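Consider the single chain below, provided in structure tokens and representing the form predicted alone.
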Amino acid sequence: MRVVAGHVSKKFNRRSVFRDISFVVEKGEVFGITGRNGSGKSTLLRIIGGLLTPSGGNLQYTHDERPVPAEQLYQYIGYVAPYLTLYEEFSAEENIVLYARLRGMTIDTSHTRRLLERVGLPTDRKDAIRSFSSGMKQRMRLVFAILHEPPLLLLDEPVSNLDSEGMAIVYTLLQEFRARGTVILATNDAEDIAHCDRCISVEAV
């Protein structure tokens, strides 16, 4: 998937977060967004994902050389961030089934187990995920992002709360999705940055 950002800016009320950001990300790239804390990395990633509207500028998306309409963008994107809400009263499998239904997908037990195995989570736990560690919950967020095998994977601090095994899983996913799509991540982690083909630094206004 190709992403083109043209002179993107963002304000909250009258306060400018950043302005005039332009870049092009091609299919097959891992593209990094870096910058100091508070510079707007996460805000820019949310704009790319269609979760926020830019105050100025525009973004264009192309998949298989066809423009992606804004109202269909969610179908093409997988999003991971430490702050994304989980249904903590449900089990891991119940969460996956629910998210699949929200995407209009049907999913069976074998598919659910493959997803859990892919991120290194146990497949036989029936307890509510409120009992999971922070690292296990972050792995669950990875499941939701890759559930529909999107051509554009957006990652906000993807190794947050993860141990070395979890980090290795994230970097494996980066390579898998680079091979058939595009990855954009917001991070200041040196190892994350080392896995990027290119980076852009966001500076607060």
Given for the second form:
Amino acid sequence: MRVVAGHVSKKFNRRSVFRDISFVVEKGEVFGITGRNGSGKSTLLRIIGGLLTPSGGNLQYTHDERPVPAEQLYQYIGYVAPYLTLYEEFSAEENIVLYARLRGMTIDTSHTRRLLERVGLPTDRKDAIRSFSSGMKQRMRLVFAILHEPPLLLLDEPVSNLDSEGMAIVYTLLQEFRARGTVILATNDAEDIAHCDRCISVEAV
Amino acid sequence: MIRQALAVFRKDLASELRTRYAINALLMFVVVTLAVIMFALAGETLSPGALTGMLWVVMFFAAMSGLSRSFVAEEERGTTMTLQLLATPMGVYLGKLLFNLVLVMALNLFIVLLFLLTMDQFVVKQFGLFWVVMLLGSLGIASATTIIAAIIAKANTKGTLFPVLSFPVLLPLLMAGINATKIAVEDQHWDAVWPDLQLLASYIVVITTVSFLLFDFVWKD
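After the form predicted alone, can we look at the form predicted in complex with its partner chain?
Whole complex next, starting from this chain.
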């Protein structure tokens, strides 16, 4: 998937977060967004993910040489961020089935188990995920991002709360997605940045 | 879109059956309100019109105490953004509307049955017409409260805003509903109720169409 951002800016009321950001991310790239705390990295990632509307500029998405309409963008992206909340009253398996249904997919138990094993989560836990640790919840977020095998993966601080094994899983996913899609990563972590092909730095206005 | 709507509906239903947040609040409200009315009216004789008005007052405030949960719960749990990433605005709206519709229909059925059992003076002469009015009233309440709940979910003073915004929006529905129910209770001819039924049906069509058109703007930032 190809992402082209042209002169993107964002204001909340009258407060300007960032201004005039332009970049092109090609298929097969891991693209990093860095910047100080409060510079607007997460805001920019939310704009790329279609969760926020930019105050100025525009974004264009192309998949297999065809433009992706804004209203269908959610089908093409997988999004991981610590601020994405899971349905904590349901178990891991119930959450996966729910997410699959919302995406119009049918999913069987073996597929669910494979996904949980892929991120190193136990397949036999039936309790609600409110009892999971923050690291386990972050792994669940990874499952939801890769569930529909999207061509664009948006990662905001993907290794937050993760142990070394969890971090290794994230970096393996990065390599897998690099081979068949595009990854945009918002981070300040030096190890994350080392996995990026290119980076831009966002500066607060 | 229909599959997404059904997935949202099933999710909300499963979540509600597990947490029982809205159901418990609604049932407690209905039982307590009817008990207070019974104690207050002990030995009093009321006209069918006054009893009909009381029935609709209970239905309105019961809806106010629980129907905003569908969107407020997503906002409070922080799952709004998760849902935005998973489904189209229309899929979410339809699913929430369906959930509110099922909830308000079950709630109104419970209120009416309790009302009929506990209020001896409340005698319905035309049951067919009465249930048609209840059905249209439930549809209207569910449709109006779903879009209002989506609007107030992002506000800081959700609890206050919901009834304040809902009352003027629901007023035409309440007036037509009370009038039509009174006719069903007093055994007047169907011709007398026709304008109210037309108003109820038009209200549902208008409010649902406007909600469809507006929801995209309400749901995104």
